[in-house]
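The chain below stands alone and is given in structure tokens; this is the form predicted on its own.
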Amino acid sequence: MPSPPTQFKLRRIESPAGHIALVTMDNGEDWTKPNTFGEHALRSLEDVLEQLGTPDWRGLLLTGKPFVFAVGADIEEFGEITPERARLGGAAGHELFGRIRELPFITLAAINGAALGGGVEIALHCDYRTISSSVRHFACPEVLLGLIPGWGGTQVIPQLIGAERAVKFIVENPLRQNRMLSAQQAFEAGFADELLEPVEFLDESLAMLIQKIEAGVGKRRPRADLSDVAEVCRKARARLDGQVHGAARAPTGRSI
């Protein structure tokens, strides 16, 4: 039986720094049916973003239901996907995630559980990220499925962690039996700003957001040194050609 669509649930938190928007991604099911992004979920996100358009908000804390952040696109919709609908879905995700990035106040993603594909991408559109030490699945597995990250991951990941680590994360890890990162590995790679224990994870994430707001640090735009991107990609293509022998298009960015 299909899982109910994921909803973006908005709750107003009163804090010393002002009104904080706590947005929880939740499909109403337990951890065995993780949050995904389908058409209804994206519409829910659009509704929340409309509510965040008023000037009284000071920050956004984005998190998931217990044990799950979000695992990307709703594959139950793939059976009825058409090229046109796929393009529309890609454009919708880009537009909505971009609106998170452009919110006029500080945003923080509290990655409390599994984060895959679009779940990673939506977190990376926030200014800051915390990750629970209990997280065992952090990855962009699209290449394994013959796809490429479609909601900004190919742009924001290199800007955050550099070209070499980005190629490994986006392309090489999925082709190595879909290797995923643990919370510790994701933190060490530079995906998260703080690695926190699960017991007080949400409270500590909120405290970090409030501290950033009160410190006046403002928005953040990572700009890694990408001067080596051409050479990194050249070497990666050479390795991939020897590995897949042209049988797969996605690893070299030719999925469409």
Contents of the next structure:
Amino acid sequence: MPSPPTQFKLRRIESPAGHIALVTMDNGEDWTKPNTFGEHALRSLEDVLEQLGTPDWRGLLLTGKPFVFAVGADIEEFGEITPERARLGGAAGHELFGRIRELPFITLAAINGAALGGGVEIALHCDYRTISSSVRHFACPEVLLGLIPGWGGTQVIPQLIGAERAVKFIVENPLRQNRMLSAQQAFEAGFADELLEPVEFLDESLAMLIQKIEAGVGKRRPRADLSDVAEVCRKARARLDGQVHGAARAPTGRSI
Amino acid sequence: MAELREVVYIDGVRTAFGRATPDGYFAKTRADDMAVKAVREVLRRNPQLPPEKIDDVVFAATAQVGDQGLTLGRDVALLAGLPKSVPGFAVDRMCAGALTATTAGAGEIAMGAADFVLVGGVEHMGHHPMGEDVDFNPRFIAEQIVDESAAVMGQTAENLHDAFPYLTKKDADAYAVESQRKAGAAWDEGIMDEIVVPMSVFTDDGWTVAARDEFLRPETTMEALAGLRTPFRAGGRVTAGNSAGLTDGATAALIASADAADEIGLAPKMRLVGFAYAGVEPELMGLGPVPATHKVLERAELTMADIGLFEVNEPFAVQVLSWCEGVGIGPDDPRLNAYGGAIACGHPLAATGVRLMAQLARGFRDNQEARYGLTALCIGLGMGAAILWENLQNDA
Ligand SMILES: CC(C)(COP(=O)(O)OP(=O)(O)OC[C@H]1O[C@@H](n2cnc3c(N)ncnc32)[C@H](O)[C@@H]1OP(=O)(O)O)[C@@H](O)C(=O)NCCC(=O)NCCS
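Same protein, the form predicted in complex with the partner chain this time rather than the form predicted on its own?
The complete assembly is shown below, putting the previous chain first.
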């Protein structure tokens, strides 16, 4: 049974700092059917971005339905995929996630539950991140599937946490029995600005966003020092070639 | 026996009150999570109190099943993240649940068995429609122990109109219009924002924030109320407009021994002077607060003239009107429900008591000359509750 498409649901919240866009990713099912990004979901995101074009917004908070943030691309759609559709899907994601990045007000992703692949990437296109300490699945498993985090992950992850950690997160963890990070580990690796208790997670995330707006804190473009990137990649490639012997090709950088 | 100790009210808050319908704020939110929110807000506002000093958590609900069923005080304490050494229990006296939680906690404090007690109530009337799981004993009717109408609160309100024929539907509607207007003004002035803690809630349309009472209709007019249905009796007088709606909400408050509060630097807002519960004919349950009020005043050797503020619950306008009759004040007395009442904000049964206390404490701050105040409400099966408080915010 395919899950119903995930929708981006926009609510306007009145706050002391002005109107906040509270956007929930929700496919209307319980946590056993997590949110995914298929064509419908991307169209829904596009609708929301359209509505965010009016000048009255002061901030955006992006979160998921209870217990789930988002687990990335809709793998059920992969069955029918062609190189052409893959390229289009990639481009659509780039375009929409790029528009999140370019929103003229500050954005915060409140990672309330499982965040995988595209779920991680969409969060990283926001300016700030909180993560609930109850999160147990935070990862980019694409490489295990012979893919790469194609919605900006290969770029924004190293810019946020540096080359060494990025290679570990994007390439080595998936190939180590699909190792995932807990909230604590994700926080320590630099993926989130705050690690918050689950009990009032969304209220506290919202309070943090409002506080940042009131304090006049601006947009953010993390730029880790990546001068070591070539060296880190060379070493990682050597390690991995020894480990997988060409069985998982995408991460080693050869084209499909 | 040890000497009794002074009991003081430190602080109290509530969630916004939502409609108990499938599209209400809290339809998808658990009752105990709402109570947890209120409890954590009380603690957040009173950081001087180390959580391990809390000696008990007393929580009320009328329907003690489902998400209100797990010995609420303890369930809420654990879910709120209080130390596991903090115990808790649950009480039920229907609409007076939170008042009963308060007087039970006060008893522990007065006896020297506790220094700090968290009290409160929650009622998710959407998840637990009134009377749903109740198995009404047939003896009540067979043996005429109570009149059949006693089981339906709205019918007891119609009975009050019968018993006091000069309290007309027009009087009830006029009272309701005023309640709505006063509540609207209190929101406009930011008074309610001090008492109501916003809470994010998941809905079919995504997460949103419940920050304002859903029933509030400050623009209510006599004309609009005149045309409403009378669901409890054909050609009756009780309508959705002059009743409190079916409501989801939670409240929590901190009470303490005066000395213990002083020791850790918590400034009390009110002192508990006394309290009383009383019983009346179940089919006229709305009269309950009349004898409860008389009883508590007599014991304290005070009269109505000594009381500067009244916070009286408003399940039905006629119920307040008959209380006014019984205690000899006018329904337009400025001491009465200055920030509006349940007709405007809703009445989540067992939660309401702390709402009254929180509004009274706020009223004391606005009315330095008021020395005493009363919180009172009526209770199903024919009872009334009244707690008498002394203003501690007027010593300046
Ligand atoms: C009275 C009661 C039955 C009404 O329930 P309801 O019909 O679901 O109430 P609603 O909110 O849908 O209101 C009914 C109508 O009155 C209207 N209305 C309510 N308040 C109004 C107001 N202030 N001004 C104008 N119209 C109003 C509503 O808009 C609605 O109109 P609609 O039918 O055209 O939509 C219900 O609120 C009740 O049982 N209250 C008592 C609760 C109780 O017993 N508590 C315990 C006490 S001890």
